[in-house]
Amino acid sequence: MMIALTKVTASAPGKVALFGEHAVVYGHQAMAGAIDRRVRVTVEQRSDDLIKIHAMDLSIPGIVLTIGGLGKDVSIETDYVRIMDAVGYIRKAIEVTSSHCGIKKGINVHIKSEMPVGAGLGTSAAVSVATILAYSTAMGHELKSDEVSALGHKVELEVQGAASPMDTAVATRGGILLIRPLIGKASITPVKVEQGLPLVVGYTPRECGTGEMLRRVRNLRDAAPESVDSILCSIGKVVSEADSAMRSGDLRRVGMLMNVNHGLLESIGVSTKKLNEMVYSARSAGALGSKLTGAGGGGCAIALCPGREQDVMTALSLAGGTAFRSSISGKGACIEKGESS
């Protein structure tokens, strides 16, 4: 046991599917990267047992809602519904904290994101690891980072209703992994890159949920099998030759890859016609390769565009998409700062 801090920031960063998202849900292998964007989660002890959250920039309008202590309902106040996606995920790692810890005292929680939720960048994983990591440390808990990413995992399993470990992972160690499903627990590996990888981001806004396109993808497997079971195996193979690309510093072979990647998910329908303009956009504008991130139905798109930044920057925003340029970050879910009474 730690002591207990009244008031602990925590961050953990977003992400960015390189290669393999879907086909890890079914046990294939898929590479994630940490990027330089973060989401910062401070946790302030209370005198009482209420859970106060104020999500103020999570690109939906701020609120401020106040939960009666763990496990009981939520009185909102508000005509925005849709913020309940949003904080679904923080209120269910303070229950999941909780729990595996066996504290139960009320808080205020403050969020702040420098990437939109929703968009396809593990958002919603970084927010349940850095609040799980501020929670635990608030209330005197130093979990193990493969704790913290377990539990990640368990809140976004139990709100999605499926999910891979890949988005927690990479949000607790930082880095790229290589990410093996297995029975019980995963095999994550660093992958050690010769060279950087320079990327540009486009986000177009969501027309589904994670949650809404992994039922998509499964309601297509359930009707053709073993079509869609060869298109997954497929990506699978395809993670398997980046790694080494990858390792080996082949920039131009992980472009071309990262093109294949795309066509076999366009292929079980996740992505969209926005995504598809990103993604032929980078292409046209000089990116060795492009493709959607993430679970699909919008969001974002990624391209490897050594020296054409700036090209491909403009060739996304022509295309209808917000652009931002990314690099891959070595630093994982962290503690920032903490207070003691």
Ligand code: PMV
Given for the second form:
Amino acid sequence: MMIALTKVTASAPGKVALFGEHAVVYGHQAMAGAIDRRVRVTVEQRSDDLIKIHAMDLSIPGIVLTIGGLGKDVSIETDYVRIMDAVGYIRKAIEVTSSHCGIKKGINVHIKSEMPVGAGLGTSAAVSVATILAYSTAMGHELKSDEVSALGHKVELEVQGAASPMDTAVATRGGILLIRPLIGKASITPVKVEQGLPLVVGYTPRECGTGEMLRRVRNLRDAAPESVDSILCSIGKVVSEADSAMRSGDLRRVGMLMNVNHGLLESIGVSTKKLNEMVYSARSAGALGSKLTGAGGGGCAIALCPGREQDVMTALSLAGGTAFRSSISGKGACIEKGESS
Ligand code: PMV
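Structure of the form predicted in complex with this ligand (previous: the form predicted alone):
Let's see the whole complex now, leading with the same chain.
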């Protein structure tokens, strides 16, 4: 047991699903990497037993303020649902940490995100993991990395109804990981890519959240089990081939396999017209490969485009997305600051 602190800030990275999203929920392997954008959660002790959550800086674009002239109504349209989604993960993370560590104390929680939340960049896992780490540390408990990741997975399972251990493993450990969900405990292996992985991300607002996209795939699988299972199985095979292409540094092959993976994701209904437009325009602008990333239904596409980043960013913007460069970060969840009174 460490000493309790009055204020602790923890951070965790967002992620890109490089290969295997959705199929990983059905036991197939997947590969994901932490990105150089983070979520920061500050936990501050209170003297009472209230939990107060401040979620004012979540990089959610599209907040519209309409002022109808003096003396008229002011109407504010905000992405309330996505803010409330993020708050749902924080509440659950506090609840599971509190029962795991046997603590029950009031706190203020401040959350900041360097990337749009709920867009397929693993922000729900990053929020959960950073909250678990900040809260347990503030209360004087030192959790092992595996414990943080397992508690984070529990949060995602309880909030979404279904989840693989992929996002919380990446948010906790950082780097690129190959995840094989096994009964009881996932097997997680780091993947080293010597020459780095220059990616561009294109973002569009999502039509629905991860939980809803997971339900849609489940319904499709219930309606056509043999076809959908064989697609999920093929996605798992793409991941194995991508793993050997990554380890041998063959980025052309990695890009080609990203294209195959996108086609398979489209066949299970998780892409959208906007995502396809971004994916295809990135390829026309010289990307070696591109695909949607995360649960889909809108959100983000990634393109592997060494040397062509600027062209691909322009193409993604012309296709209606907000584009940014991203590199893989080896830095997992960590404590950034701790203060005692
Ligand atoms: O869209 P995101 O960042 O929540 O990623 C979801 C990835 C899925 O494979 C669809 C679900 C999961 O838990 O692995």
